[in-house]
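Only one chain is given next, in structure tokens, and it is the form predicted alone.
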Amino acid sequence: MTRNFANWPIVLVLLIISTPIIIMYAFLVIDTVTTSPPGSAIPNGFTLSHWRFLIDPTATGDVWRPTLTTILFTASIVVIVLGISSTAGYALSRLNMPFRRYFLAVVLVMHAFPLVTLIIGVFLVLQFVGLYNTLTGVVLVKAGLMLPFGIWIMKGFYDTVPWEIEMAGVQDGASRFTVWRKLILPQVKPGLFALALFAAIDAWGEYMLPRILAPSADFEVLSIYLNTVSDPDSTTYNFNLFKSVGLFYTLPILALYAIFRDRLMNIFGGGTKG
């Protein structure tokens, strides 16, 4: 009880600092279902007309095709990141590979490079292999940029699994792959789940890569769709409609975080052995 009381000043300070952000998000949600007189921030009526874009393509264009594309984009990245990170992390944690420590250092350094420093090289590579302006190219680049983080995280989780579990399976005659699939993977499920959530959240919010690497493609993700909906220079622009589209874009990630936030925090619970 005394310990909880001692934390109150910290909680109060954080609440005061967060108040402007809370108010901003509150007005964002309120404005999507209300109307306000010109020049006033106080709502004077309830309406669902700002959400008409869900059933009326003439409001902002077809929102469901970009939504399906974003789901496909996100799911593809999650599958690639999980598949490669789970196997590469195991190899780095368990196998006596040559230059293992140097490879780990390179993986960590790769994650340190910001996207803008790599975009020209990535552009040239995609042009060379014929994947520029394609969804496949954007998926591969985004997944590749997330792999260093995913490999490092999964290696940490594998490091926490006792060697005795693996050796018992090998002594019983199981292959290394069978041991990994049936004995080791169940031990690192929290890490896999957390990495999948992190990858999904990161991929869902990606804007720069589709914008730069597929500027004239026939597909559109929700981040690009939201940008095309924006037209603040128009004298008749409906900002509440824009807020509704933005909230629609954000809701799946907010729901994921609210439901699985405890599991997401597991991503920082892996081992730290080198």
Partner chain sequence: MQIVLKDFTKTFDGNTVIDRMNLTVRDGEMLALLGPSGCGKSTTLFAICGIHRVNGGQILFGERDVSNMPSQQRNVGVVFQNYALYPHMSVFDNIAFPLKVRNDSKADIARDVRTIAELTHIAELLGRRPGQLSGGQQQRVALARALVRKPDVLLLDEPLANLDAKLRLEMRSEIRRIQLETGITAILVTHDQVEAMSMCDRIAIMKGGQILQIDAPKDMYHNPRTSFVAGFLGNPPISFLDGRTMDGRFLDEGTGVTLPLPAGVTVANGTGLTVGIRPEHFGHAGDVPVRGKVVFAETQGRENLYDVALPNGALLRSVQPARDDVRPGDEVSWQLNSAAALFFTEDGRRL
Given for the second form:
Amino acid sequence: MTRNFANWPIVLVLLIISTPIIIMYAFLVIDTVTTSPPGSAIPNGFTLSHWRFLIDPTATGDVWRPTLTTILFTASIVVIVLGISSTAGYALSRLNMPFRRYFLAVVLVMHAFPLVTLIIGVFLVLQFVGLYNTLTGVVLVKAGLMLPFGIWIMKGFYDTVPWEIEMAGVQDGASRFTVWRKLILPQVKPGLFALALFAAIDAWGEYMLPRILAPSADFEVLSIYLNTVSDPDSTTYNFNLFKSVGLFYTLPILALYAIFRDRLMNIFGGGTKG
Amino acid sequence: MPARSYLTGLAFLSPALFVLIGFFFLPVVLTAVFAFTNMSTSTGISGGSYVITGNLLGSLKAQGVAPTVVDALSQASFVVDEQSIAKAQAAGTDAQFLAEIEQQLSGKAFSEERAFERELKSLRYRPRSIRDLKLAVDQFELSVLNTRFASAAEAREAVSELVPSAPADVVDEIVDASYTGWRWTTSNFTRLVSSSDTWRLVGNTIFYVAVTLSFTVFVGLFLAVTTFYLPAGAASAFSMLWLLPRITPVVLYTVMWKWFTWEGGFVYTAAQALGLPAFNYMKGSVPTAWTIVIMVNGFIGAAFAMILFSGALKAIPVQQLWASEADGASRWQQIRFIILPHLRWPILFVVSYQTLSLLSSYQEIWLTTNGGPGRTTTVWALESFNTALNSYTGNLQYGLGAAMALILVIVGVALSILYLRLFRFDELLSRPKIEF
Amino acid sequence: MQIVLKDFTKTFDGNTVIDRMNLTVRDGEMLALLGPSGCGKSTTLFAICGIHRVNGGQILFGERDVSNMPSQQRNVGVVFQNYALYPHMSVFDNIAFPLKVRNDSKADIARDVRTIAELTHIAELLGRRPGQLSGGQQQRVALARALVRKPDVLLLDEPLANLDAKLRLEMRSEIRRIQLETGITAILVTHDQVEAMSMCDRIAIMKGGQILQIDAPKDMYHNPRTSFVAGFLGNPPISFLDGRTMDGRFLDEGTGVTLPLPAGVTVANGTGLTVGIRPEHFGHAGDVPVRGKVVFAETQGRENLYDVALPNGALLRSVQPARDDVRPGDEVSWQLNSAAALFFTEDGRRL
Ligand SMILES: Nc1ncnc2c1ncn2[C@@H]1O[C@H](COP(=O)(O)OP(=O)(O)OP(=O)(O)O)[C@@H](O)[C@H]1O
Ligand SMILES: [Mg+2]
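Next, give the form predicted in complex with the partner chain, keeping in mind that what was shown is the form predicted alone.
Next comes the full complex, and the chain you just saw is listed first.
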């Protein structure tokens, strides 16, 4: 923006503090297609053998089943989070209800307080309702943990829709549900989209919940699969293989992020002051 | 009063209420409840049974229960009656032999195994092998030791049958002590307060939160301010780069750090080439372990801070900056007097938000140093998680873990309420304008 | 449909904004609610259309008590200040929305929308989005949408505030034309007196949640019941002189201006009074000469506007056909028409 100052010292300092990231991510990509001699980080040969896991399940086990499971897992979470946040956010932004103030405060407290600490309680709840070790259980818990954030973000987006649109709809004889569905929801599409992206990225990367709440279940998401591959005790332990699987796992996220970066940033306009 | 319009609101809110109650409210309540129990893998979650074990008898004796009673309990006796004969039959004892026992010894009782054995040996159809004989003897043994009783009443009956002389209150004491399920207790908290480990954990946690937070804020500020001054292309390249840690799945992200810092990893190799000390930096020394833990979390936080700060910077009227440059302000003066004042609220927000999330975050530590070397980088949340759900010994102490989590929840809620005040929560509320 | 507000009371958080207001809007008339900002015009409007609940009193549409009915059941058309068109729908869909939610048949919808679009002169815009329309066109769409259901009542909340001067003139007559053609009972909220006077059958002047006076525009102008009403209507505004009664006449001691009191009024000697003189009654033919110094002059093309300072500093305004022989600083002696002077007691009531 301003031209009065020289830029290269800044770029230099930025580069220096960014080195760990640059190196880690550069080698994340490089190592998946190269071999390097022991005791050196400099690659000395090109190979596609680390990608064999895509077609050859003998090395690491079939990767496509976990991929499908992860897609299902992510999609369910996105649907639940969008569905519930868009109704609850609307209620908190626009509708009359008793204790509205306290709901809002509670949602904010939950939002500010990532309740993975409550995982012990969640674990017990799942045990009691019989959803322990099930995909449904993990999906519900993950969606639940994301809800306060989603609700708060959606409330922020609803708050920016002019009240007059709502009033006009009511005057036109539409019920509040119709007003929401036909008039208000289309106005918050950017918010829904951003939230969907955010939820998808978050759910795709989830590791903890499946690991703890479904340790011996018959499904496996990619994070768990990846962790199995990266287990130092496993026979196939090999950073290059791990990185290939990891890159395969992360590519969808990187793609989403690269394509929709601006839309994703939208989300931070809604939830915070500043 | 306007009940009908409340209904619409509640209907819209109900799906969220349902999930939030199930996965936030209920877990909090359960955490609070179980914090006051000694629940663990060995007690089970649902409930227990009554088992008198040798260990238990030892501790009962130490607690002053009459030795005669204890001894009597540990003694077995051998009784030949319909019940024991049926049992022996079921166990496959030879039928002729059994018939003989019934005929000769019915109704008799022996307090010593030897005597009973001798008696059996004298019978005509006794089995040839000693092993079979022993097996038969075992079937007639009557003992409470290591027997599982489903209810207190059954256990009480068995004890009084075996030791008729024992007074009722002693029986109750014994039965009560033999319960294997969980019980109510405040010992989790007394244990936490009295343990020196606790204070070290608290110290670790404060250190971790404070240092990571400072790292987050300073790096976030630095990134936001510098990218603000850079041409759009470079700025967006750096901000994209710095957002990578935040969006990369945690499993991959942490293993990339392992690759970076473990033996044979990048830094290791580089240090070797340069002749510097090379070891597994993540687990090899306390300072390096802490540095890595802080960087792993700090990089993620810095991305978050950068987004917020950059957003706030974009809102600064450009005229102010031009004016300051026209006035001959140096870049530092511009930052100091124009930019930082604009960032006051975002900084405060990042500090409060990150304090809470760092206090309760343990995923990254768990997947990198896992609290090591030793327990030097263990923080409260990680310890609580390990105690309750991830113990090496296999005995998960839900109760103790819940107590630790509860303390964290209380601290978190208290801080949140403070922050709600600070950020003038009331201003975020506007009354619905449609009153029907 | 006649609208009656009976002892209508509205409080926000224990703060009474409107206290026992009574108002009758006659069937088929267009009434203006005119008043300064914050006086409760919008609040009254919102109570009538069912967005606000009343805290006391009743709202009657004809014989029907609608106080506790939600908007959906009141059949009121509203035009909002910023039009509140649905940005994601075409003009056609905007206008059709009220009919769609009532499940009219497709053919009926198409016919009704077309009819109303012709009435409001937007038939050729039906395919566009609101974002592709000018302010005046959006205004017409909003009107069409409000009218398409054939509501019993039409409410307009500052409908012209967002338009430029020329469009405002045009839409003023358009709205009036449409209201007359449909014969609908309408309430226009505005703080622009010209709008109120030119568009409405009657004006209700509000202040602090109270209706001070309801009258036809002409009567209101010539016969204000209080000094507030007198001061609120008229542009340039009326000027006031303070004085007292002396032997059946009004005397402003500071300037020496004396005026006869209106016939049939008797006031005790020495009572404090305020006299209001409209600019068109000073500087034309009159019976009382007043001397002063021109302190401000402004030409508006056809007319000139002068502020004349009297010796004690009081100001009288004058509107005269354009002339260029008087400049600021000139001493003038102009006639005041005492027959048109309006007398008020010290607490603002008209004598
Ligand atoms: N939702 C509300 N909560 C609290 N006070 C309100 C609310 N709406 C209006 N008020 C108050 O009621 C009074 C009347 O407001 P209203 O909007 O009716 O004024 P108005 O005459 O329409 O003014 P304007 O010409 O500025 O639109 C004001 O003092 C306002 O502050
Ligand atoms: Mg208003």
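It should be emphasised that the depicted structure is a prediction, and the values quoted were computed from it without experimental measurement. Under this definition, the rigid core comprises the largest set of C-alpha atoms superposing within 1.5 Å between the forms. Numbering follows the first chain given and starts at 1.
- [ ] Take the rigid core as the frame of reference and indicate whether the C-alpha of Leu254 shifts by 2 Å or more between the two forms.
- [x] Comparing forms between the two forms, the Leu254 CA shifts below 2 Å.
TODO: Enter the rigid core superposed C-alpha shift of Leu12 between the two forms, rounded to one decimal in Å.
DONE: Spelling it out: core superposed, C-alpha of Leu12 shifted, distance 4.3 Å.
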